[in-house]
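Shown next as structure tokens: one chain only, the form predicted on its own.
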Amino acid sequence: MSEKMIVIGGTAAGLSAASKAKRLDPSLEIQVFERSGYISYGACGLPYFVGGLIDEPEDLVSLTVDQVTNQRGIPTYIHHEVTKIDREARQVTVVDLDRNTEQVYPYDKLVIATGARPIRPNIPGVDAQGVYCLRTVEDGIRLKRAVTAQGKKQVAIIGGGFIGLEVAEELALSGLEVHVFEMLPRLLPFLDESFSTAVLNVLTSHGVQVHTGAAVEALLTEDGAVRAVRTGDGAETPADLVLLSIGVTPNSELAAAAGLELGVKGSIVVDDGMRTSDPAIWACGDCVQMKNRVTGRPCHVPLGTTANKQGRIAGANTAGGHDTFPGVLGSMVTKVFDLYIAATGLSLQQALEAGYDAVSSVVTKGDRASYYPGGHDTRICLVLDRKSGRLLGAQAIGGESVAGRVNVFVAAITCGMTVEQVNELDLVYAPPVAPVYDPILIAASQAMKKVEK
């Protein structure tokens, strides 16, 4: 008899981890149910999508319902929300949002793919009308709607992170005016401090106008819709609409509800494979506990990224392989209109945090050949142990070739590489993408100087 796998959110994770279990395991008889209107998107676009650069929502769509349910094999319900989790008779409760009815589903094996939502501050004004977030596809094309609306000229981003910045770029590339409204006293934080001021005069530059130690305490309303954001030195900004993006909570209420084990942040507690305290349940994506590859430390970092490689894993072992998660370092990267921006590993204070005797070391370098046309300076900080010369994090801003530079560093902290070891990296070398001394290689030279002898 064949055993019955129900996977709960038809995202990243959710659908990486059927995907993966049908393979390997064809027998299965697998059902995802996802609670919004859309599967398989790809919501690091949704910015672009808000802008303009995107035309339509399922352009951002990578496989549609029809295409998992007949292609694969694997029947997919959108608009079905599982609202209990009963693990004494391993079955869910789903119920049916267009119908509004409710329906029992057994199952042998289950996989939370729940996600994250998106933080709501708990100040006045927060559920007016005018008041958005960013998170699925419907929040995208409300967003946009509220965007290109006659009238609608002034726009409040509350947070600083990489959503929200993105979101002001395309915002201003619109026309309108934007705000952004940052608690802390700069942007970026993890950044180093010069790399922050960078990211904030680029901005400043194009047109946004960025409030750094402005705790909003209050959005003010007019008639039920929003027109203000007011901080907490009293100073009001006038606002059409306001965009929250100042980050993201596990969606863990149904494991919580169970009786799973959950740690960071409210995340779903996992092992190395995927499975949660209840060994026929399995878990994966932005609603679970991560490992910090560095430090060995539990950490929550919700990147696309991750959940797809955890989804697999999930679903290969749902299916009875025994693969392993290693843990994040946290990688990633971003535009802001024309600089560019990475990162991975520790920052200079996280590493001091986790009881590293850490420096940090920063050059500014170009990056291809002096006489060629078309070159950037790229800025590296590195951060590394005083005593060992282990790397522990590194970060980089300047042109587009930062990202695959900071794959290098990804590569480097992984396997647990010295700033010297770094520096003996043989990189290749052509006057269009890269000098002879590549910034790489210049600024582990330089961080090496930081290295006690």
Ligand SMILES: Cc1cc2nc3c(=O)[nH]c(=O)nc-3n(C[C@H](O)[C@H](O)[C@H](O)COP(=O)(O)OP(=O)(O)OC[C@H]3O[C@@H](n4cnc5c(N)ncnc54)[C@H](O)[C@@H]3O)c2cc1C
Contents of the next structure:
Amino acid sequence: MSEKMIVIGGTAAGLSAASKAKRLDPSLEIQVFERSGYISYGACGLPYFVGGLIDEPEDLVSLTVDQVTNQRGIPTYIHHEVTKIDREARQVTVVDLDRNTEQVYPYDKLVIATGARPIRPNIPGVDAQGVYCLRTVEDGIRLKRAVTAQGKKQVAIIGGGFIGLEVAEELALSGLEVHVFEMLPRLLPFLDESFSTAVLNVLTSHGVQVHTGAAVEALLTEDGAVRAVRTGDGAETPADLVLLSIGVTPNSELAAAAGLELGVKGSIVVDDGMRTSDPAIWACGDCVQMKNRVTGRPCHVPLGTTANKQGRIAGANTAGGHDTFPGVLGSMVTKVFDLYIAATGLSLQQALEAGYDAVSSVVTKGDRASYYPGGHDTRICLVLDRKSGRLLGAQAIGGESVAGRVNVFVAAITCGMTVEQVNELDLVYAPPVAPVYDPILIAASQAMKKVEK
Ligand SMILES: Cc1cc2nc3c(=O)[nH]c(=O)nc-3n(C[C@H](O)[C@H](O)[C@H](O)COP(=O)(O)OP(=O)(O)OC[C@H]3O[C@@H](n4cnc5c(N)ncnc54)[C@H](O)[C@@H]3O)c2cc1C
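Previous: the form predicted on its own; requested now: the form predicted together with the named molecule:
Once more the chain from above appears, this time first in line as the rest of the complex follows.
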């Protein structure tokens, strides 16, 4: 008799798991249950949908329910919420949200890919009309509708993380007055301080008003709708649209209620093969705990790249494989107006907190031959262990090329290279794409000066 597998959550991690498992073991009877009205969507594109660069929500979707169900042979149900996992009976309770009916489905193997959700701060006015989050396609549709509605002029974005800043860019480009409130003294605080200043400058030069060291205490309302944001210093900033963007928390309540082990920030503990504390249950994506590849310590870094890879690994292993997930460096890239920002590995503060005798080194270098038109300055910050010279982290800001350059550092950190070894890399050169001494080599050679002799 064929085995039954159930996947909870139908986006990056869940559908990767279902597709991989079905490909490896076509005899598996797999069902996917998704609470929202969309599957297989790129949440990463939502800021650009809200800003109008992407027209339709369907443009963000890679696979439809029909394609997954009929072409891949994986019956997939939207508006179906799993409300309980019964580990003893090996069954899940599913509510059909359209019909308001409940049904129980048995499983031999279960994959939890429930992702994460935006954190809602516990402040007055947070449930008022005009207050939004951005996570699902439906969130994006609601926010875009509000942004394009007549009369909406002033936007307050609470949280200066990369999602908040991407939306700030898009809404400022749409002509709205945008304020960003960041509780910490600077934006993107994992970056070198001078990089945070560069991000602040590019935002303000495009008209975005940034309030750092500004904890929002209350959202002031009138007739149930938000009208202003009040910060700790008592200042009130008018806002008729508020986006909450202060981070996410794993959707691990189902797992917790089922007695599965939880770890960092309430994420689900899994082994290298994405198996939870119950051998019949795997978990993957933003709902699980990960291992930091530099420190070896548990962490929770919710990113789409990771979710897709973990989903494939969970899927392969439910189909009898022995794949392993090696952990994360937290590699990220984003763009704020014309400034690109990329980072990987540990920031200086993280490295010091992890017990390294760490030091950082910052250089600025053009990303093309100096005589070739159109280049940008690239600023690179390397974080290294002072004694061994081992590279622990890297950050870069500048033009589009920072992504590729940081990816080189990703490889270097993964291989445990020292800055001296990075300095010896045989990198490419041609005037339109790189100077003879690439910014990577300049950064490494400068960082070598900080290594203890
Ligand atoms: C605006 C934005 C921009 C981003 N940009 C980037 C980027 O540039 N690069 C990057 O790497 N990452 C980015 N991310 C993060 C990336 O989107 C997530 O890491 C990724 O979506 C995680 O995938 P997941 O499948 O683990 O979880 P999710 O995408 O959260 O999917 C989980 C799904 O499970 C469903 N679900 C939850 N509970 C239940 C239940 N009980 N029953 C049924 N269904 C349930 C949810 O409805 C959801 O659809 C961005 C995220 C956002 C919101």
